[in-house]
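Just one chain is shown here, as structure tokens, and it is the form predicted alone.
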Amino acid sequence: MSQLLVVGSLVVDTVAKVERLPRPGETVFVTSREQFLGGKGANQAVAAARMGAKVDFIGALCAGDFESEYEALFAKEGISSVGVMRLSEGSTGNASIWVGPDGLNMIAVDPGANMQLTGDWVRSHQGDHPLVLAQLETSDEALLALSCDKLILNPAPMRVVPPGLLERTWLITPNETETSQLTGIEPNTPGACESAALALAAYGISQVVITLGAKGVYHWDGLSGHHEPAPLVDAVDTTAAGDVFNGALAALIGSGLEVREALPQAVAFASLSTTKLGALASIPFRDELLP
């Protein structure tokens, strides 16, 4: 087993499957709803356990609101909860999720008791693990607050990135939007990707990996690109997909894998996934993959 810190966002997800996602101004009808247990960091760290790490977890909600799901499901997933700020006012963040009949998505979060993460909070519950896993669904001071050999960042939901965090960066994962959003480039060639690994790098970043959906990822060390293609399936929900491919990744690295080696099991991990419906859900199994 590998050993792993991710430090994330708890946000509960309802999940709306509709007819078509909507354009702007325009209404559509919902064919079926569901709620699941979600956030970004959840799910990152649900998806490294599932891939066999042993995985800590820091992160904030709302006591009494959903607490005790939360509580059950990192029990039942054998993940540390011991990091897990409880705050008296306010609420546990949430989130509202759109998918259409091709399994694309529309998805808008309040983050909630996500934001008031603390610096302190995280400083005194990190310990001394070398891999950090987080994403960008918590406060600004809880991410400078991090202190690692290597930090792996989901830079997701994409905002304003603290100052100062990319040049802490080992390995950073961008989908196509985030990376464009970063760079302004876009990242729909090979050479374009190759480029935009470039500009992030320039930040100190040692690894980056540029996630393209159904196309695979693209994946740069510092000496070359290499594109590791997605295996097709029938996709019906891409919504949490991203989020498994992080979790594996991180959880393959942590297991002695060098980066390269992981892309393989990880985009496939992430690939199984987008084939059910939630986030939580929709993660496999590492005996999945086993043919």
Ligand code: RIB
The other form holds:
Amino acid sequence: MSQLLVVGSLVVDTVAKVERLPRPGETVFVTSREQFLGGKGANQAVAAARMGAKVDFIGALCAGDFESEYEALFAKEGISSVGVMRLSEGSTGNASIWVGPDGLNMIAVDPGANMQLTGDWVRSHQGDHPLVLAQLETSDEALLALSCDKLILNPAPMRVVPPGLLERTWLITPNETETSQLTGIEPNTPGACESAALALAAYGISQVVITLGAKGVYHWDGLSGHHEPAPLVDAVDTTAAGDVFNGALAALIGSGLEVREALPQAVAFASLSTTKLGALASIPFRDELLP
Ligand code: RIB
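Hand over the structure of the form predicted together with alpha-D-ribofuranose (RIB); the form predicted alone is what we had up.
Now the full complex is given, and it begins with the chain already shown.
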């Protein structure tokens, strides 16, 4: 069983299915609405646990604001939550998510307590995990306090990256939008993917995995590029597919696989998650993957 530390966000999602995604200035009708626990950090931690990793989690929420729900979730998933910082003021993160009929989504997130996670809290709770998975939905000081052999950074949601973080990253996993925001290159051909990967490698990043939605992922390992296609599925909701991929990939790497060896299973895990509504609610279990 692999050991993994996830440092990331806790965000309560209100998911509305809409007849179609609105254009700016347009009002559309909601066809159904549900609330789920989510947050990129929690989603990735659960995906890693369901892929077989032993996961420790560091994050922040507001005491009494979905605190017991997250505690119950972590207990059920076998994730250690001793690293969850409880704030006495403010609010736990929350997000509004709209899902269109084709499963594509729009998300606006209010990070709340996630941006109050302190560097001191991270330093005193991170232990000596060699492998850490983090995103950008948490504070700069928390991210810059990380100390490990291999940092996997999912640069989502895209924002100004704390100075020095890319230089400490071992593996980065941007999606298409994040890749073009980070490098100025649209990863729309194999050549463009390679150019973008080289631009990221210039920060000293060893492994670059660009996620391409239904097209799969592109991997650059410093020597060669590789395209891993995604299986064809009937997507209902793509929310958190990137999180499921990241959690699964980190778990598989933690169990000893090389990045490229881990890609087929991680991609298949993420594809499976798009066949159900919700973020956390859509994360599969490892035995659903294997025949
Ligand atoms: O990646 C999906 C997640 O992003 C949602 O669960 C929402 O909380 C936002 O943080």
